[in-house]
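Given next, in structure tokens, is a single chain: the form predicted alone.
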Amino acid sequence: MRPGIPASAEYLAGERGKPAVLLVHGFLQTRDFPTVTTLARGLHDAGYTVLSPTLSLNIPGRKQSLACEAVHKHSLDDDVAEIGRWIHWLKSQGHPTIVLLGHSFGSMQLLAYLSAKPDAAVQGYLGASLIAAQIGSTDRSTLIAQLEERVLNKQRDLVNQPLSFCRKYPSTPEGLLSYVRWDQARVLASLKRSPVDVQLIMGDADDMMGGGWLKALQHMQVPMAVVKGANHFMNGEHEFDLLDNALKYLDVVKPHPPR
């Protein structure tokens, strides 16, 4: 991925006259995540090639998920850098059209994918259990400012913010910056600017970002199907539905010309 940092995908060769997947796991998590892996082995019985990365988060080889605790190094911009990394392998393996399928987490960082100049090959977008980056009780302006003036400052010492999940995720200034920038406000506009079809799937139980959070999406009236019951990793029996819905969406993309 960069020099020094190689990472590793588990590839699941289908029929190739379907689009191939780029699937990605959520936050700090790798693609051994249940979600993710029966996820991966749903679409690929269904005849979809499946690559399912596991983001470097600048750490060579990384094979398990990333402690809240650990210093992170890593940045949104290397996430979107990787990713991007995969596109070209999945085309180079002479697959022409590919959607992006995240969880959690990886729906957001796919759409920071998106909404800067993403391959001609991509060609639609599922997001499941999408959020937004959460930063606990802190003000978001003050944070971003604070941390602006130390990059500007070239001030290299760690921060120790909430972040997602993580009560404290000690890291660096900019990268820290780099996810606290997304906000809902922001994930809402690149939704609505996405470059290509967008579908959400989302549990109607799903209380990671509040209840707001679904009433906000449909709002912006984003193709989006709830399932009822779910919770944000859609696990039980939900595993089903929310295989059910990416193959439907799947089952009606068409390849789009070159944008």
Contents of the next structure:
Amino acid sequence: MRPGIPASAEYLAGERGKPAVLLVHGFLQTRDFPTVTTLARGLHDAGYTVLSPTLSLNIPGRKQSLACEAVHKHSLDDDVAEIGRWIHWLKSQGHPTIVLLGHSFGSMQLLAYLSAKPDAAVQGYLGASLIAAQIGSTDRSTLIAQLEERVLNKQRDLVNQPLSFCRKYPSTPEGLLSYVRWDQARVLASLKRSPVDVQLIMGDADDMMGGGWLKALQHMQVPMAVVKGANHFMNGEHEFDLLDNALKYLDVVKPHPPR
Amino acid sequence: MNWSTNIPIRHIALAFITALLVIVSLIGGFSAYQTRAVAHSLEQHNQNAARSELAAAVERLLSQTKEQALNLARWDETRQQLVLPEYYPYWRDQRVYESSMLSRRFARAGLYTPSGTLLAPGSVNRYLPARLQADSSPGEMTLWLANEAGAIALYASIPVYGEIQRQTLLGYSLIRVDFMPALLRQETLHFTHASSVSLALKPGETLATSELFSRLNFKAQPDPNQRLFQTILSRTLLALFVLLVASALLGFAIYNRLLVRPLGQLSQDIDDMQHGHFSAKPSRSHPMRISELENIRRSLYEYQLQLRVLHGSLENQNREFHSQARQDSLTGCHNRRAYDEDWENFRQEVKTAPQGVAFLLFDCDRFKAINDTYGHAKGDRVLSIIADALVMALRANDRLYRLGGDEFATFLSRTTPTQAKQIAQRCQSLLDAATFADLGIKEPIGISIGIAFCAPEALGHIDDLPKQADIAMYTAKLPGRNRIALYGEDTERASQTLVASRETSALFQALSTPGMIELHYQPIFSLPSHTVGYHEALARIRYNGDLIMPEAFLPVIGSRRLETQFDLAVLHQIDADLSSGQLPAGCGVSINLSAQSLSSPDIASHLMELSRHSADHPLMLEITETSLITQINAVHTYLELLRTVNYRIAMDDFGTGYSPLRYLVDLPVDVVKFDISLVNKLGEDNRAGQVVADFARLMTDVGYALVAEGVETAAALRRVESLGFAHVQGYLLGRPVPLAQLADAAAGAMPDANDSMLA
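Next up, can you give the form predicted in complex with its partner chain of this protein, since the form predicted alone came first?
Everything in the complex follows now, all chains and molecules, and the chain you saw is the first one.
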């Protein structure tokens, strides 16, 4: 999806009259992550075209989930750019209406995309188990400052900083900095300023971000479906809740007429 | 092998133990050989197992390496590094191992550009080749081995593509494995000796994996169980051998102590017993541990005790037997055997201690007549009394020997002829004092004693003493002797009789050789005509040209009881002389016969044969009166028979023998020849002379023809002539002459045939 870095995606063509769904997996995962796969199958079964890419994370033809300890030379900007390319590809496939559906960190990446200049074909946003970029107990501002200094000083040494669920996450300073900037506040702000309709699907048993995260989202009065008992991955029986809530949202999205 | 050779039991034990050890050694050697063969087979099996195992390990390592190389090539992060290699060293040195993609210990990973150039070359990558091999195929995995300064490295390279379609070659991934450590770390090597595994690869040389196994050198891991088995077996065999050797030595010691030594002791005891050695403290008093040997020991000990008692008894019996063997059972004096031994010893003793030696020979006078007359029992008693008397007469240390029959002997040491004669006289005196009346024997019993003496300087002739005493004894027995004769003093012609052995030989030769007996004829003159009436045939023996006289051989005849044989030989010769015709016709011949011959049928038969000459030569038989005629009746019958064939019978030596009057009464005697002792009495002017004269006159009156013997003087001739003697004989008138001389003389004066035989 970027020069020299080929990437792959699963494309499940649905009914033309329905919006295409760009389904983005979670942090360092692939489209083969069970929640994503189940969701893709369910949406496709419901008649929706689903494009489920595996973000390359600057790895050519990445097929495997990337280990936390691997060298991370990707950044949120790269991810956003790659999402943009897949939206472009969907559009090139004749899908004028696109709904972004992300799980976990993918929801945050899609939100970052929406924060930039989203394509007009994008008509909706579904964020399942939305999270912000967690950095453990490190002071975020101090870390950002350090990273910015490194970037400024062109210090290319890998920075090993906990990120999200990774306790070790060796990354380039600029790559890490791009993720670290997306804290809870920025996520909430981005939700609030989303150019498209937003719908969150959260599990009330999701403790990935702690108990206050769900309250914070509710406080922001963002449309949100809370699946009772569902954890962060919404696996098991909650996969159907996730799918139902996603279909409910998609049913109300008005697709653009095809060009 | 000579099986007759005795083998000591110790040698048998040694041979048995040696054979046992040899057998054990052979078994041990065979076991060791079998063990070695099994061990070799197991080693071969181990070698094959090691080969298979190592081949599997190599195959497994290659497979693992291939898998790792493939996984590495398919790994997302590999592709990431080929595209964005900024942090390639981190990935290569840390990430690859953290992700467990490779083992940090044995493997290295490297990435190469599509052109085959190593990413980020430097000291860190010194293990990896800077460029891939030219023949590395872009589409396939390539494996090879290389010797890098002695270390064997296994390389696996594989191309990495950017997408599944394998259209975009991103580069190559390479795995370098430290071959030997990786191969040997595998815990599956049980049969292969890890330190022996090596690859025959020169430094800098590369090798395709297809040729890997052919260049691989290895040794099988020694099987600890096999080693343990061999060790246990070797130790067991060694222990068994040592145990057997120790057991054999111990067994030999026990065998030696319990069996060999006791058996040897028993054998020694038996040998001692065989040689008559009886130990005072026999080792057999110690009990033996083997019950059978103990039984043998006990039996042997008891047997030895019995044997000792028996031996003592035998010794006593031997002494007794020896004594008895040397003792005459009848008389109690020493016997002939004792005589032979003692005489031999005595001869040897006197040779070393010169001394005067006398040999005394005793013979009972007329013992045979006594024996025959009174029976053997009384004869034995007579001998016993004689022996007792002789023993009493001898000196204390002198021994009396009974040589046989009525003959006794003794030899006196350190004596003189006079002492010997005194002893002999003492013997006769004691015997004369002895009485035989209790036995019913009225006749006087005396002994004749022949003495031979050898002076100390003449001991070289000591061996002649018995013969000389024999001669002396017969001299003593001659009529008119005093019954004691000392050889050389009392024996005439001792020089001739000294060679008695020569006479003995001559006598025996003459008895078997006709012609050796030569008859000399002494004339017997008629009275008062003084003409030759007839001749008395007197025997001589011609031996080697010499003439042996009767005094020399008659004792031999008497001692050997050869009277009959000799008389037969004489009769043969007389027959020959009479048949020769040399005797003048009508010449009568008087023939001497011993009393013993009278009862012999041979003699009688021969006399009958000889009687054929009686027509030409009147024949007369002279029976000596000195012999006791025991069978009066038989002799009487014979004489009567002979008289029928014209023999006349003369009583010879009248007056010197037994019972002359009885003989005259009981026998048909025609002529009585007065012994010279009686003839000599006639010359004495005393009562004895008167008695003899009156007796001669009386006999003449009753018809006996008297012949006076030994007339050697004219006075004697006149005296017998006056007393009416019919014939006279003696050297005064004529000596014995050979037949030829008689024939010559006969030509001058022929006797009157009628007067010749005192008809």
